[in-house]
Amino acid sequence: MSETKSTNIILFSGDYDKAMAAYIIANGAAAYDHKVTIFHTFWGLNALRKDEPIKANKTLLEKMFGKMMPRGAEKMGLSNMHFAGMGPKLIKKVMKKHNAMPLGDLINMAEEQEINLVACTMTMDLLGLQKAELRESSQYAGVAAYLGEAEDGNVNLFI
């Protein structure tokens, strides 16, 4: 009998293509039958926010945070080559011209994959948001979970 490998993959990034790299080794290590674990922190957390603007009892500077970041995976942007804000179009044409999977495809095909799509209460309440602005697949935990969980791990990943 095999033993269940673990893949453990830390979302630090908000940038498009870095968390495109993060869900692409999430998805192929569950297709290896892996039991996945992604911990979005900081700036990763734009990964699981929804698209869609959502009514929130705020403060002024969460107001302010909720603003200056992306709402939602499609409209992160690049790491390098941004190009104030034609970098993430034109990668996504030379994406789709090739046939490659947007990073929302593939976080719905991490769903799909039950890969653990954890958010980090920590981070959430220092960004003020809230759990009703995530997609509704997010877990949520503190640092000591996501180290039970590499602390076994075949894979620990930090991007």
The other form holds:
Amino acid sequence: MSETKSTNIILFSGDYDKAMAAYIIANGAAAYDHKVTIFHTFWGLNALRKDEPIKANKTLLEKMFGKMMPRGAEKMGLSNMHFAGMGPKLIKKVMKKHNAMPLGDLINMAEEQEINLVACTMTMDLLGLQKAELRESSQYAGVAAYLGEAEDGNVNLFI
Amino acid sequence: MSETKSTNIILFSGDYDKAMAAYIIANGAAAYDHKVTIFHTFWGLNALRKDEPIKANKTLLEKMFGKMMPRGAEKMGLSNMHFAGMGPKLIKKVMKKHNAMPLGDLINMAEEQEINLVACTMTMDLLGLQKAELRESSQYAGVAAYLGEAEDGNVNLFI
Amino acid sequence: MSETKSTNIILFSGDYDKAMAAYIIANGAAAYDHKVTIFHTFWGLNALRKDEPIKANKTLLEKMFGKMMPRGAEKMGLSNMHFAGMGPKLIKKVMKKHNAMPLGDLINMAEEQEINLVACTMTMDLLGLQKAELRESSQYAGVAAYLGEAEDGNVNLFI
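If the structure you just shared is the form predicted alone, then what does the corresponding form predicted in complex with a further copy of the same chain look like?
Starting with the chain above, the whole complex follows.
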């Protein structure tokens, strides 16, 4: 049992708190010497977007999607409706008070731990997102690559 | 390692985009020669409903549930609140433009690939759904059958 | 293959129906002689809260969170927006009619089956929840303990 264990997380959700959970588990698994991959698909792709707007040649629909979707981790909303009124700002205030890491820092740590941050190419195509709009550390793959990793994985989660 | 690998997905969600993700992964895994099962429970059961209304002997409450729940894959809504205004119609337009398969076609493909489409009998009983209302290819089982498959599975996901 | 199989569920969601699904799977797996752990994190922690208010020394923000979050399983809301109007009350009525177990009973059964009900200590710290507010059967651990179990687990789910 000396072989490397692996954790493969599909991040489908665009919610701030769910993305936090994904990155906390991923960073924990990397600290345990797992090979870790986060496969960002659908709304989860927003976690990899750069903060600043990127000039890109887009159709009208793609531009609209680009504007409507949160640009980067810190712009994502919460999953829990009961908190919608206060939202991520309050959560971030509480997190700061408890020295918990905001999502952006968790993603930076994931990069430092060499976690594979994969962007789903099918979703990119669908929503008109381009490589220039995503973090430099992003890798690009489809569902086949995910399955190739996950079928031998130890911890596979859909978040 | 020549034995068949298996993918077991619990589809709990009644969201159009989550069901798409479930069926894209399932079809991918089937193409990889996995034995694939999608266990439809709670709101995920709606993906298996036939489009047309079926005459059935129901209580008032069951009739009400039947009317309120979307009848078939193409009637399901989106998980992402930010898009609620535009909803599945816009997504479908974008998908069509990119030649992506709508959910109904993904389910048909799953049938062709002999993916096991299982309807959770406990949920059927709870919501008053009857076999005649679900796709002919549906199989019927409970949580015990799911666990029997999943405990030896390679990729187990809850969507 | 005579070793004990294990099921490890992360319950992130605070939705009544998702918590039901988690506990139904967990109880099923325990009946199959799996070692079962439910790791309650973020909003999932509400399932472990006691019904009655507990006197605790809290900051204003913590008091606010404590009031806003549902106190115990039976106060949790539904995931499905289409039913928001009627909510858990109708579901419970339907469940009663079909002799299905409400969430509170499913949790009691989990305790009887010696399922490990773990409260995520990071979330407790973040939301200002104290041990006195949670079920006596609760265990306390962080993500590292979860990963230690899950990396050798058979069925790992994020709900």
